[in-house]
Each structure stands twice: as structure tokens, then as C-alpha cells.
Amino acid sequence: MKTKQNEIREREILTELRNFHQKDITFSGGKILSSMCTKPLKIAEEARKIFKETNLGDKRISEGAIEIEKECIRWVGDLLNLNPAYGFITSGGTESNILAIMEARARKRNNMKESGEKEEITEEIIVPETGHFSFDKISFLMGIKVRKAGINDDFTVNLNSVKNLINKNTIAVVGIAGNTEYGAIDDIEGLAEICKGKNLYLHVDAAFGGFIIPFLKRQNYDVRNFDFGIEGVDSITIDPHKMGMNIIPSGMLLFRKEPKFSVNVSYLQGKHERLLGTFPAGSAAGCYACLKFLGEYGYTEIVRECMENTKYLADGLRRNNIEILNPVLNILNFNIRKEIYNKLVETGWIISKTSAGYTRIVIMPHTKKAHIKKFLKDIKQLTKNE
């Protein structure tokens, strides 16, 4: 029974939480700069709401759950050049990533079985050196040994290093789809030539590009291919709560073929394939939600908007004289001072460095030219005043 007691501790306790939440920087007031999350749509937040108590690990009780989760994988997979597609809803790049080399681990450990190999290896990846830090906790987690391939002077991985580190060790490839730092796209055709010679799993990190490089294609912008369409690519994260516009936490990983890694739960009446026992359904209720909403023109239009204010604020800055790394995508790298990086910080702007030194700036939906110019503006004066 609800007392006015209760009542009254629930406005206290609501109050606490928004005081708490007041501290938070939120997206809309556009000092944000460096994340690659976003605001969701408000039709995602809803989406949330209905499915806010159903669980997606457990199968005999979400069966609707099931469905979204199945029409989201299908509708990503045709938008990556595969049909039919198999995968989940995650957590996001981090899970993704996760399974994808336990999945790649299950394939070689199944191939050495079936083969009759006897030898025990230690199982290693190889990932560019511009790879995400989920693949350093894989490292730990699963006790694998991270090989990291170097780069080209475009921040993309050499090929060659790649072929260097190749040995019996290895059970997977990563190539990435827009790099955190710098949203370069690595040769992921070269990497499927190389991995198809040696029989080994690639797996495609795309949690960032993945909704961005369809569109520019779209646009007839000159980005490089990453999907299923090139032959031995085998698994690929992507990342509906980055440029898919729906809630956090929402990741998703697909794959080419039927994955075999999965356990059997008894009390579940079946297998699990996921990493998380507990999985909110409302992240595939919001990606269902901002999918059907939005379709490939709403992508393609947001993407629009995202890469011209990139080559806004880059046309800003080059006419400050400041140098910039020619973007990608939305991600953009320039060269200041440590002096006018600290001030802009101490002013609010919400800014990252890359591990080379340059200033990073993400363009997200969340970013308007507003708040371009206003940051346009901040660096004029503190370089005027240097």
C-alpha cells in the first residue's frame, strides 16, 4: 500500500537522484567533444519503457524480445551485405568484441579436434596498434596474447606487419572500421586475402563506422569497404548507441555463419550463447525503435549532418592556421599548444588527446553548428591572446 509517508520519501529520494544528474554533462548542451555516444531519440527512451522488465538471456519468457532482437540483426545484416544473419544485441563494442574471440577460439579449437592436433598452443590475435582497449581485457580476461600489428603513416594497420606476426599460434585477425582516434578504416579486403591464405578468423571492429560508412557510400564519398561483401570477413561489431541513435548500453555483433560457441543451461531449458547471463531487452526494443524510425534516409541524413560540420569546423581551423589531419569521418585531429589545449579544457569543452598527441574532436548528432562556431570563436581568442 502506498502511505504518504512513502510518497514523501519517494520525492526525496527522486530529488537526491536529479541533484546527483545535475552534476552530469549532457550531450545537449554541446560542450561534449570527444565521446562517441550520443542523445538517443526520444522514440528509443519510450521503446525502453515497455520492454524495462523483460530479459533476453532467458528465451522462454521473451519470446516478442526474441523477435526485435532477430528483425534488428536482420535489418543491420542487409545493411552489411549479408543475408541470412546471425548475431545479438550487446552491450556494446567491448561484449561485442569479447565474443567475437571467444567465437574465434571455439572455430580453431573445433578445426584442431576435428583435425586430430594434439599440440597445445598459446592462442594469440593480432590487432592493430590503433585497436580499441577491449582487446587488451580479452587479453586478460581470456588469457591471450594481444599481437599488435603497426601502422601506416594514415593510422591504418600495415599489412605486413600483420603477415610478420602470423604463426601457428594465431586464432584471429582484427581489422578496424573507424578507429577511436581517428576514424581511420584499415584495408579490410587486404586483411580477408591474407587471413583466406592462412585459414584464419577476421573479425571486423566496427563499432563506430559501422552505421556511418553505408551512408557515405550513399553519398558517393570514397571510404573503403568493410562489410560481408568482401569474402572471409567473419564477425563484425557495431554500435547502435553510438551513430544508431538508441539508448546506452546497445552494441551488437554479427556474424557470417552460425556461431558454435555457446553453453548449456539447464535451468534455461536450452543453450546460452551470450556473454551476460541477464540481458535488458529494452536495448533491442531502442535499436528496433530507432531502426524502423529512422530507415536509410534518416541515417544517411544524420550522417549528412555529422560529416558537414566536421568539414565545417575544419575549414575553421585551417583558416587559424592550425594544422588538422584530414578527417575520415566524423572524427577530426589537429595540433595546438598544450597552453590553449589546458584553457580550453578550464573553459568547459569536453576534448580528448590522441596517444600521438593530437587533439581529437568527435562531430556527433548532438554537436550543432552553434556549438562549432562557439568553439571556433574560444580558439581564435585564445590564440590571439598567445
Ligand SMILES: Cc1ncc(COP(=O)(O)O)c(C=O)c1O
Second form
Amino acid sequence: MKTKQNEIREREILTELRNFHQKDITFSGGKILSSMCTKPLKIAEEARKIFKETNLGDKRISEGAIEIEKECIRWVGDLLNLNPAYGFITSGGTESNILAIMEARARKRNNMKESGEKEEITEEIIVPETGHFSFDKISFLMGIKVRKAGINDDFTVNLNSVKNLINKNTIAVVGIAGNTEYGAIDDIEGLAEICKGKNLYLHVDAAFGGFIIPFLKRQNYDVRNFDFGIEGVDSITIDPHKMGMNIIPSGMLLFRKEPKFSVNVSYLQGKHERLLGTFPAGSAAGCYACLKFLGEYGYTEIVRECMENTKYLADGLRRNNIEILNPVLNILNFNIRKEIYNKLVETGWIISKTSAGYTRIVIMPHTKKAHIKKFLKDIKQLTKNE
Ligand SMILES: Cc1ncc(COP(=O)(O)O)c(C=O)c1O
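Provide the structure of the form predicted in complex with the ligand, given the form predicted alone shown above.
Everything in the complex follows now, all chains and molecules, and the chain you saw is the first one.
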């Protein structure tokens, strides 16, 4: 009801919320140097508003939103060498990875049923040591054992280690295209070769790299193949709310074949294939807006700038005699003393450390050259007596 009192109350609540938000650190400030999300496109925010009351989880009332989702899956399928493509918009990489392993389980159980196999297995998945922590959650959630495969010096998965971990309990092998700490791309072709003939589900986690690698290829960077062009890749996670420039939350999961997992829900008059029952169609609308607005050219230019800025930072660090790891994507790792790291954090820089102790920076689209210059100036000041 619109009364004077309600209007005042509304204004007060919004002021309270703005005050809370003042405590948050925003991407525009330029201090966030280790997030995999970024400031979304304005058009994505607008798109979300149009669909603010639509639940993508209820097919009876979201025909338009479902069409949008299909179009997004088709577009990203084309990008990842898959036509026709199946899949969903999700809330992000974690949900996509969960759904992928659920699908691997559904297929394994189906195959066992069809072939009359009675022996119970203790399901296991093989994930590189560099895998995202969502796989540890999957283990807890689904009661699946996660076997961690060893890694090579370049932080990619070691194929021999994967081979040695495969046994009758293995239901899926996971490869990563752009791992969280280093941006390294696993040898997905090698993994596919290992899985071939063993009826093993191969999932590629390209939550971060999915919206980068195809556009690096267009600029003739020598980066590994990772997509459905490789026979044997069953599903791919790719996140629009990372380098896809969409609003949070938005992930995507694409399947080569129509997924088998679903539950029947009589009150929704049909099958439900998602993980979340209720899902914001605004995420799909935002994704559609980004894909249409940027197109391949727009994404290529965004990736070009991120890589140029990564190189700019790398060169600046080298000039300060700081040891860096050669970046594959827009993630840069380097070696500085703990005291200097702590000083940078005290100064307000949002940076992070990898499990191996490197300082890790992710150069996202919100990070501009001016921010990097400022960061390098602080580093120079702090390391001048080294
Ligand atoms: C490779 C990879 N997979 C999965 C995820 C999880 O994504 P989200 O945080 O959207 O759940 C991340 C997040 O950083 C990631 O880097």
C-alpha cells in the first residue's frame, strides 16, 4: 500500500542497505586483483530486471525464459564445437560440477542396470590435485570418493597418475581448462585417450577458461584444445559470471548427449532436470544479453585487453626482479616475501596466495592499466631495499 509512512520506511530501508553496501569492496575501485568475477555489463543488469519474477525451474510459466536458455546453450555450444548442444544455465561452477557428476552417476547406474551388473561399487571420481574445492563438496554431498591425481611441473594433471587411479569404481574423470590457482590447461586430449574404450565419463571444468581459451585461439595464441571438438568429452562447465561478463549468479553446463538425470514432479506436470528447484530466469536473460551484445568479436577484445594487462603486470614485476610463473591465461603467479605480501594486503589490495605459496593475481576486465601501475608502484616501494 502506498502511504506516506510506507514511502518513508522504504527510503529508510534503502538507505540502510546502501550503508551496508559501502562496506563492500567494488570492482570499480580497482583494488580487487584476485577475483574471478567482474563488473557485469550494464545490459545484463537491465536484462535481469525484465525477468525478475520468472522462475526458470517451473516450465509451466517460463516459456520465454526457456527459449532464452536454449538460445544461450546453442550459442555457447557453437563456441565449444557442439551442435546440437544440451544443457542448463546454473548458478555457477559449483552447481555445474555437481550436476555433471550427478549425470555421470546416472549414466553409470543406467549402464550397470542395462548390462545386468549386480555388483555394488563404491563410486569414485578422479580429479586433478589442482581441482576446484567444489569437488570436495561433491564428495561430501554425494558420498563419492574423490581421488586426487598428481600434477606436472606446469600445474597440469599428470596422465600417468590418472591412469593409475582408474579402477572398477571410477565413474568419472575430470580435467580442468584454466585451473583456479594457475590458469593451467590440462591435457584434455590425453585424458580423452585414457577414457576411450573404458566407457568413462569425461567432464571438463572450464568455469574460468571457457570464456577465454576460444578467444585466445582466435588471436593465434598457442593454447590447448579442451572442448567438444575432442571426442570423448561428455560435459563442460563454463561460467558466464566469470569472464562471460554476466551478473552473479550464472554458470552453464553443456552436455554432448541429452542428459539422463531427472526426477518426476507431478505437481509441476513433468520432469525436473535441474539441481535447484527455483532458479532466477534473470541469470539466463543476462547471459543472453551478454552473448548478443558482445558476440565473438566483443569477447575477443575483452580477452585481448586482459592478456595485455597481464603481460604488463608480468613485465613490471620482472623489472623489480620478482620471479614470476609464465601465465597461460590472465592469472599471474609470482614470488614475494610473506612480509611484503602482508603489507600489500594491509594497503587494501585484494590478492591471494596459492597452495604452493605463490602470490596470485587474476587480471579481470575491471582491472585497468592505471590500477596495475598503482600496484606496481606499491610493490616497487616495498621491495626497494631487497
Ligand atoms: C575452475 C573452477 N571451477 C569451479 C569454480 C566454482 O565456481 P563458482 O564459484 O561459480 O561456484 C571455480 C571458481 O573459481 C573455478 O575456478
